[in-house]
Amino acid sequence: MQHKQTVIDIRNLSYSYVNEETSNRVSVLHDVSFSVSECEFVSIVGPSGCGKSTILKLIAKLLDNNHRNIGIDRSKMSFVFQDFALFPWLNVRENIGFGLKMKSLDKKSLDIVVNEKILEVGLSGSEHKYPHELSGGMKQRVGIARALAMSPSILLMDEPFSSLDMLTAEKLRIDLLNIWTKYKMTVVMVTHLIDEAVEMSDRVIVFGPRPTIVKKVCEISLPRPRDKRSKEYFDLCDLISKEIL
């Protein structure tokens, strides 16, 4: 069996911030350690407010962190936000191509990439619509397409399906897994849904309550596509649930 390279390595990471109202220091993460291998799909679950999104933002350098406890082998990362984070004054095509345009990619090359991503995420026919004209599911498809347009080796996703209805979320999960299978980038996803984590992931990292520690790491070896009605699937969901509750 070929050994996969570690692309994210977190060792003994602690993080706190100062509450502006009370001036007290609030401890969020305490001595957190885990690693993620290339091409791996990893989900992070845990109780509300435990620091799941915080660690994702630390990896992406969206939060200031003076520690040197986060090792990243590859710097080409993209981030999918929970609240879509689209530019309301740009249409679908322009939102997807925004990062490429900022990198001064020529128009022909930009159009090729944008057209490819529009097809992959199922947005054909909506290219010229603006965010206010889109459903929640379509907005998140734009967010995912924008992230993928940058050809990331690491894709970070912060509860990407939490704002969607059940059927829309399920369809988008299937589409995302197909895209991940095609490109085999490394994915780290924060979710509050245990069954979503078990459905999508190679491993599930379970956080404890704040100040957060890693309580358990669960390997998910069920074959894909996963049978969500199987005893093995329910057993894994129960196992993770008991670690959180």
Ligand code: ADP
Given for the second form:
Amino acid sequence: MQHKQTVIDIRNLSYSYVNEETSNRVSVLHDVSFSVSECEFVSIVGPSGCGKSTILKLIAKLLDNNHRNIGIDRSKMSFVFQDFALFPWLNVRENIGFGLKMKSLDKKSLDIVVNEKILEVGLSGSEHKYPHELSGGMKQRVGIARALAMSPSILLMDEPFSSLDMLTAEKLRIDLLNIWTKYKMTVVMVTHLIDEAVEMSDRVIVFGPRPTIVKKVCEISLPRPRDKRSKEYFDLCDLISKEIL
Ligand code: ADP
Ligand code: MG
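Could you give the coordinates for the form predicted in complex with this ligand, as opposed to the form predicted alone above?
Zooming out: every chain and molecule, the one shown earlier first.
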């Protein structure tokens, strides 16, 4: 088997929030270590409030820390948010092209990328709509297209399908897996849904309750597309549930 390069390396990472009023420290992550390989799809699951978003924000440097414990090249990294985080005053095209515009890409090249992403995520016909005119699923398609427009080699996603209805979420998961297969990016996805993690990932990292440690790391070697009704699938979900509940 080909040896894959490590692209995210988290070593003995601990993190506390400091309550500004009381100056009390709230310990969230306690000595967390794991690594993610090139092109790997990794999910982090764990109980609510255990620090899943915190670790993703530390990886993305949206939260500050000394960062000595996180080895990563952030130059080609994009983020997909649970609540989409679209710019309400920009239309679909402008939202998707925002990052490229900030990088001063010329208009012609920008249009080419934006057109490609619109097709890829299935937003044709909605290019000129504003976020308030879009359904949740469409909004997250914009969020994903905006992330992809930057040609990331690492995609970080924080509960990207959690605010969507079940059918919309499933459709988007399948589309995202196809995009991942096409581009072979490294993906780190946070989710509280065990089933979603098993459906999508090569590896699931299970966090315990706060202060969080890595409780278990579970390889998912089932062939894709995965049969969600197979015994193997069910057994893996069950195994992970037992670690969390
Ligand atoms: P998860 O995403 O797993 O639900 P978070 O990473 O958002 O959990 O939060 C982990 C813990 O840290 C929670 O107990 C939360 O209340 C606390 N927390 C999150 N953000 C802050 C903050 N800015 N200041 C203080 N505490 C915070
Ligand atoms: Mg969270």
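Note that the structure is a prediction, hence the values are computed from the model and not measured. Numbering follows the first chain given and starts at 1. Here the rigid core means the biggest group of C-alpha atoms that line up within 1.5 Å when the two forms are laid on top of each other.
message: Taking 2 Å as the cut-off, check whether the CA of Thr22 shifts that much or more between the two forms after a rigid core fit.
response: Yes, because once the rigid core is superposed, the C-alpha of Thr22 moves 2 Å or more between the two forms.
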